[in-house]
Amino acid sequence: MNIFRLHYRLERKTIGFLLAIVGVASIGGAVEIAPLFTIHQTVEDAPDMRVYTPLEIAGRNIYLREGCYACHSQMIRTLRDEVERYGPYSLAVESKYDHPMLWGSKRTGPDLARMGNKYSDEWHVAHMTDPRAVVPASVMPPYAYLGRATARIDDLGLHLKALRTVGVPYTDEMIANATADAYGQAAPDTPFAEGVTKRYGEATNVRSFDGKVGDPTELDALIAYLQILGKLTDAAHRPVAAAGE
């Protein structure tokens, strides 16, 4: 009861109550801010980390637009059952170029942090068209209309430029060729495809993700994004000591 009496007395004294609020807020702020001074010791290094391609950025934007993050997390915790089901637990460095981050907190559907190349493009097309055709118990709504909508890629240079302002290391060449690279990643038989691998690496997924020839669809872009999740770096698959070096 003594603590309540102290609180009642503080409420009657404006200055004292204000100083108490400042003191408590300062403690909370220090707890949140202090770890930032040692962040270089807690966030792993990933020299092999690559940036998202323009088409993958377009797919990520669609993922955000459709609210996929509301049902799917991208954060595997260190719990044994999660690691056994989804794969190595998520590292901070894996979200280094995510703006905004999509860790999520709800799992109506499974975690997608290690979704990259786990299933074929054909599986994703079927799943997006009619989820229950491949997962009978699924409660996910169909997204067949994404396969009929042409992806907007003409403004991707602006997207890359904006991301560079917040620290994503896109080069002038990447920004200037963003639209061509988005087209080329989903059109492997065109000259534009060579530019994609040149700028983003030989391991980049370059193929017709939805299986159709022509301008990339929104389904192309979304599948391209899903197929790179967990593949921007292999830091999570290296021993802990090596990943932190």
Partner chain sequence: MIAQLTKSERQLALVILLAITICGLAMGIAGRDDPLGVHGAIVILAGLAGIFGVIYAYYEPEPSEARLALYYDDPSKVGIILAMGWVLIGLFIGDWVAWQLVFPNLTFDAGWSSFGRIRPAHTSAVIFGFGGNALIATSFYVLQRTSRARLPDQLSPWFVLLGYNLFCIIAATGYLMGVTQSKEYAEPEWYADIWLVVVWVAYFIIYLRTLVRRKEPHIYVSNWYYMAFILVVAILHIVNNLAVPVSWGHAKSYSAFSGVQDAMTQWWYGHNAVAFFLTSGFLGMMYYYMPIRAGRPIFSYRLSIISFWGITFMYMWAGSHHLHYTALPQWVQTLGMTFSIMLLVPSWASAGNALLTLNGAWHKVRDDATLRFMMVAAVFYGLSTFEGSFMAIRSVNSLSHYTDWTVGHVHAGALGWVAMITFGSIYASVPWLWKRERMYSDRLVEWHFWLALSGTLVYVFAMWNSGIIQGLMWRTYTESGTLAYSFVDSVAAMRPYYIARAIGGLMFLSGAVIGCVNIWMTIRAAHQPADERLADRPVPRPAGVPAFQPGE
Contents of the next structure:
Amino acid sequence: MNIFRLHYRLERKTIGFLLAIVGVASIGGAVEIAPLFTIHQTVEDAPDMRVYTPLEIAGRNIYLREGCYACHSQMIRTLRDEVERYGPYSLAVESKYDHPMLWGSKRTGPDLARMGNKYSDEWHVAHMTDPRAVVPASVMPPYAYLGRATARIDDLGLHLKALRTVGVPYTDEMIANATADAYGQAAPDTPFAEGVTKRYGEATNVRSFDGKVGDPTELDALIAYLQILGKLTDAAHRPVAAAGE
Amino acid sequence: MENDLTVWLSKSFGLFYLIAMSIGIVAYAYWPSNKKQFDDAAQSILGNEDRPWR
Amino acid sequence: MIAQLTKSERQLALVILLAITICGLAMGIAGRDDPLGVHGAIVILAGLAGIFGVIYAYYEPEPSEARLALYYDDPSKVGIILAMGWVLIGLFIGDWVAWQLVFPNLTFDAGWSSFGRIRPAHTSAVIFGFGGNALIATSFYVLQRTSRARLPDQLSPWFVLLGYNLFCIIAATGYLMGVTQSKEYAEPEWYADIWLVVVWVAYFIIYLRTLVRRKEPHIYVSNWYYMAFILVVAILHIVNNLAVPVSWGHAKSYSAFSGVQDAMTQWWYGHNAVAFFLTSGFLGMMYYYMPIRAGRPIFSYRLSIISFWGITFMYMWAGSHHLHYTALPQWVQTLGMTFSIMLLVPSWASAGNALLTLNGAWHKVRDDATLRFMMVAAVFYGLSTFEGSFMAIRSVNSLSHYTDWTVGHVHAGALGWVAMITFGSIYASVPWLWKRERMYSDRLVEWHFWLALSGTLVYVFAMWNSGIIQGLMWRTYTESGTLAYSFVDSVAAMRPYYIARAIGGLMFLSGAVIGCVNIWMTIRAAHQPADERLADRPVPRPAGVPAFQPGE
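Based on the form predicted on its own presented above, generate the structure block for the form predicted together with its partner chain.
What follows is the entire complex, opening with the chain shown before.
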């Protein structure tokens, strides 16, 4: 086929048509999404907001890995019954360090956005090991194997670094000490524990979450994460947590 | 860019764009000289063709 | 397969396979103490298997020039078989997940089998494995017929089809190992995503190269839908999956977006995956197979064009209805709701167009289960798009969101629309592709049809009930103004519906098993005499349809 004719036809119909599809289709997304990137001007301020500790990041990654988000949301809507059931409705700022967000789309289990400090660590250990031993009607899967597996913490520095690349303000010091801090957070009586509160704030939970000494287990990490949910900032508790439209 | 401005643009522009689009598409679909092309196209798949044209 | 490649294509295939193997090797070494290493091994195996296959047949005679006078249908055949394989896997896992909500200990105390890991395996196997393979297979078929041109070469269709399946395998095995981005319907990690982009570009180029060589002045509307599917899925996929890997040796990556931006991007992706993967492509299928099977041209070609642009334009705005009453700015929610409601117009235009096409062919619908599959698909398409617009209304959504109603809605679309139109199209094209007079057994098609339809209805009704009950229980107050039910009360109330749903799913699965058997027997049936094979498809030309005039 003649190369010029080919080009002619390619240009006139097919390509024009393809461009039309791309043009027509991409506008909707652009118009809705683009303004969200200027949103920091209107979103709530939360100067007290802290980042996740390395152990909490490890726990969060287990939450992702196990697909907890398939059954649990982390987004309390501005509806009266939700606020009364779960606590103050979620603010945008609360998930600003969540890469990716875990707002969820299905509540086979309850919302977890304000799970921090709702239950004791022991409750969580028992519940994660065998949900039906704690809540007989539960349909949550048993996660006993998390208590048997040692959490991988040796590479957490790389994780924090990647998170810094996408915009979470981790300092060099945090990145350098990530593994030690992860260990220290679950081992309160060791010299490593001190650095955790120094770097992440006095309010950080430093304790053995699964009640066992030694290297942190995956259960340690997961519970450390669950106990911080909704606790990174107080912002949601500050405005009148009035519900409804 | 200001958030208010982008938001305003999004809200207003979307509407105009939608209306212009709809008019354009309907005009194209019902343009008299296009009728034959469309009718032929609708019939074309029913033809009993078993091999590519060469 | 290999024998159909020319010498230079065989050489190119070897180069590509070698490159794939080397990539696998690199993944295996860099990720040796990470799930990435396992995927490296899978990639190496796939690459080596391909290399051995090509070398084994390397010295077979080259295909003759005569092939150029025929359509190239082998990729479509394999694609259909793969689609049927994936649907069995996907439906099986789906029903297993459903039973887990009845018997939660069906995980056998292992990680890989727990709900959160096999649920994405289910969704990916049915959407990408079944749906994707069916789309690729039928799009190659339709593209060639409507362009009256053969695929541009013999190698790239195989690259697309098999490469795509490699992606599906990496995705599915990844979930079982816990490799996931946890973005719904975009779970595969960065390396799988990059690979999909490569495959997708090749797919797009095939489309372009065939269309450019078309002998028809007009591009038939099915191709519009298929092309929107290819193009927009590419845009969505690339944007939503932007992420930074922890290192080259880690499967894990962190999404470039966070919080509210991530939520909006994710549901912009998620909803348009429904629109352009599960709707647009399958509408393309419908606009081709339904008129032919019914022996009547599409009711209104113009309407199909208008609905095409309507769908392409409006869906893109609708995603934010997944985020009503959340921390997403309200104006975005309102915009999403408005467009979701307007979407009803092009959606019903498509559904109506399909059903009106059957006007005058209702006796065929009665007698022919294949056509009935397509008819029911159009009805479910109409129903679930109506339901979708309805659920996008803020106040309705406040009740339905987070509940099983959403799950029911998705399955009305997925089982009722996507799967039914696909089964219909597959039943139509298997005899055409393998040059058989008809399917092995029409009765088995009937069985499949009724099992699929009743399974879908059981499923959807169970989920409507459970979803609405759940939503109401969460917001019921006692007279003294406190919440009447604990969350666990609502969990306990779901049990009968979860059982019903699992049974409905089992029916649908049994139907698909029957379908596979039927297709297999059709393929295995002895070859037919050559003169019967001459005609591309054994559909008699309906009365009143003029023969096609060359050179128009």
